[in-house]
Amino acid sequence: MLELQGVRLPMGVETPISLEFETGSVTAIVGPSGSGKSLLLAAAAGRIPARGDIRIDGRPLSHLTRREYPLYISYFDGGSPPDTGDTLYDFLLLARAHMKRFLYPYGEHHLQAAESVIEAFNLGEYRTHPLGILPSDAFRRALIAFSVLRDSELLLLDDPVAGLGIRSLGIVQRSLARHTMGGDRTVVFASGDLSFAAQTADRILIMDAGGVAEDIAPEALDADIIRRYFRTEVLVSRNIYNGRPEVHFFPGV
C-alpha cells in the first residue's frame, strides 16, 4: 500500500495531500496542465523533494535502500533509455537486472517473464530490432513494457498513453488490468486522456492547483466536473459494453 500524509508539492502552494492507494488497485490522476499530476507521481516515486510523509507498506520512502527501491517502485516518465542501439529483447531483460544474482545469467523465470510481456504488448515482431528504429507506437509500448516487467509492487506511470494510436491504447489498458489482477500490484498513472482514465482506472483523482480537488469513481466523471476543472465544454457518453464514461470534445469550443 502507498500512503501519503500531509504531502506538499513544490509548487508554491500549501495544499496538503493525504491519500491511500490500496494494493491491487488502478488509480488515474487527471487535471489541467500545471495542476500537479506529474509532480505528485514524481514525489510518490521519490524523484523530487516534497514535504510530508510518504510510505510504502508502512515503510518511509526515504528508508528504502538503493537495492530495495526497484522491488517496491517502478517509475515511468516517458524518457528514452541511454542506449537505443540495444535490441528490444535485450532492453527488456534489463528490467529484471535487480532481481538476478550478480554475474549470473538470467534464470528461466526471467526469460519467461520477458516473453510474456512481449506477447502482452504485441512486440514479438520487433524482438531483434534496435530500439532506435522502432515505430513510435511500438517504442512507447516497449518503454511501458519495461516498467511492467520490473514487477515492482508499485507501478507509477506519467502520461503513458500520450500520442498512442487506438490499437496501442487497448493493449496498454489490458496490460495494466492484468498487472493488478493478482491483487499484489498497484498502478497509479497520470493522464491527459480522460476517456482512457475512465475506462482503465478503479478510481480517479482530479488535481487542481497542487491539491486533490476530487476523489471519485470513474462512473462519476461527468460534463459538469470536467467543465469545473478543465474549463471546457464536453459531451460525456457511456460505453455500451461497461457503462463507463467516454469524453467527446466539441471542435472550436
Second form
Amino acid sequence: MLELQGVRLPMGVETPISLEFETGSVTAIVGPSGSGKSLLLAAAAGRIPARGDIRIDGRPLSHLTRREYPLYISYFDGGSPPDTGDTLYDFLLLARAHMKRFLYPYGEHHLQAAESVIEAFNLGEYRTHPLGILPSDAFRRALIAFSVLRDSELLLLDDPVAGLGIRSLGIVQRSLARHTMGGDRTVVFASGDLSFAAQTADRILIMDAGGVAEDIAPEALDADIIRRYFRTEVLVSRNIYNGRPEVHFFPGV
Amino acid sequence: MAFAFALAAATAAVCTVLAVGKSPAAPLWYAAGGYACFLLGRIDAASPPPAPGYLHSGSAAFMSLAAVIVMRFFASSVAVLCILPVFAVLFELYTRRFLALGRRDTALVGFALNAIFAVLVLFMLRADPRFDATALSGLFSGLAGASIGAVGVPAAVIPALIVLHVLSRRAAPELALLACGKTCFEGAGLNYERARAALLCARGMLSSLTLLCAGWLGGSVLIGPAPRGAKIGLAHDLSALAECLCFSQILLLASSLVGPLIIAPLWFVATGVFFYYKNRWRIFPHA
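Having seen the form predicted alone, please provide the structure of the form predicted in complex with its partner chain.
The next block holds the full complex; its first chain is the one shown before.
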C-alpha cells in the first residue's frame, strides 16, 4: 500500500496531500494542465523532492535501498530512452535487469515474462525491429510494456495513453487490469483522457492547483465536475456495458 | 566467404610484413590495437548517447597533441607512455561528463581537434628544426609498436583484452541498460553516476591503448557497427572481432609498404563510413 501524509508539491502552494492507495487498485489522477498530476506521481516515485511522508508497505520511501527500489516502484515518466537502437525484444528484457544476478544472463522465466508482455501488448510483429523505427503508437506501447514488465509492486504511469490510437487504448486498458488482477500490485496513472480514466480506474483523483480537489468513484464523474475543474462544457454518457462515464465534446462549442 | 577472404588477406599481410623485415611483435601490437578499438566500439554503443568513435570524437587528436607537446619538451617515450592514459581519461571526463557533449557536438569537437592537430603538425614541421618527424610515424602507426620489438609485451596485453571482452559480454544487459539513460538505469536499482564514470575511465584507457598499440590506424579498423544489445550472439561477436583483427593486419601491411601517412586517405574513408552508419542506423524518429 502507498501512503502519502501531508505531502506538499513544489508548486508554490501549501495544500498538503494525504492519500492512501490500496494494494490491488487502479487509480487515475486527472486534472487541468498544470494542476500537479505529474508532480504528484514524480513525488510518489521519489524522483522530485517533496515535503511530507511517503510510505510503501509502511516503509518510508527514503529508506528503500537502491536495490529494493525497482522491486517496489516502476515509474514511467512519459520520456523516451536516448538510444533507440536496440531491438524491441532486447529493450524489453532490460526491464528485468534488476531481477537477475549482476553479470549473469537472463533466466528462462525472464525470457518467458518478456514473451508474455509482448503478446499482451500486441507487439509480436515488431519483436526484432529496432525500437526507434517502430510506429509511434507501437513505440508508446513498448514503453508502457517496459514499465509493466518490471513487475514492481507499484506501477506509476505519467500520461501513458498520450497519442495512442483506439486499438492501443484497449490493449493498455486490458493490460493494466490484468496487471492488478492478482491483488498484489497497484497502478496509479495520470492522464488527460477522462474517458480512459473513467473506464480503466477504480478511483479517480481530480487535481487542482497542486492539491487533490476531488476523490471520487469513476461512476461519479459527471458534466458538473468536469465544468468546475476543467472549465469546459461536455456531454457525459454512460457505457452500455459497464455503466461508466464516457466524455464527449459538443462540436463547435 | 567474406570472412575466409579476410582471413586469407590477413595471413598474407602478416607474412608480407614479416618478409619486409618488421619485428614479429608488430602484428601482435596491431592485433592488440585492433582488439582495443573493437572493445572501444562496444563501449561507444553503450555510452548514452552513442557517440562517434576514437578518431571522430577527437580523442586520437587530443592524445596526439599531448604526445607531441610532451615529446617536444621532455623528449622521452616513457613520459609519453605514462601521460597518454591520464590525458585520455581526462579528455573523456571533460567532454562527456563535464561538458556533457551530445553526439553532434562531439563530432564537431572531434573535427576541430583533428584540424588543430593537422595545422600544428604542419607548423612544427616547417618552423621547428628540432621537431622529430619520425615521432609522427609512431603516432600514426603505433607508438609502442614502433619502439618495443619484444613479443612478450603485446602477448601479455592480448589476454588482458580477452578478459575485458568476456566481462563486457557478461555485462551486455547492464551496458545496454546504460544506453537507455539515467531513468532506465536507476530504475533497475543501479548507480548511474558511478557506472558512467567507470565507463568513461574504461573508454579513456582503451583509447590510449589503441593509440599506443596501433596509432591512428588502429582507429579505422571499426568498419561497421559494433555488436550491441542485451544479448549478443557469440558467433556474431567473434566474427565482428575477427573482421577487426584481420583489417588491423591489412592496415599494418599498408603502413609498412606506403608509410604511416596512409592514415590521411584512411581518415576520409573512415569518416565516410562513420557518416554512412550514423545516418543509416542511428537517426530514428523516436531517438
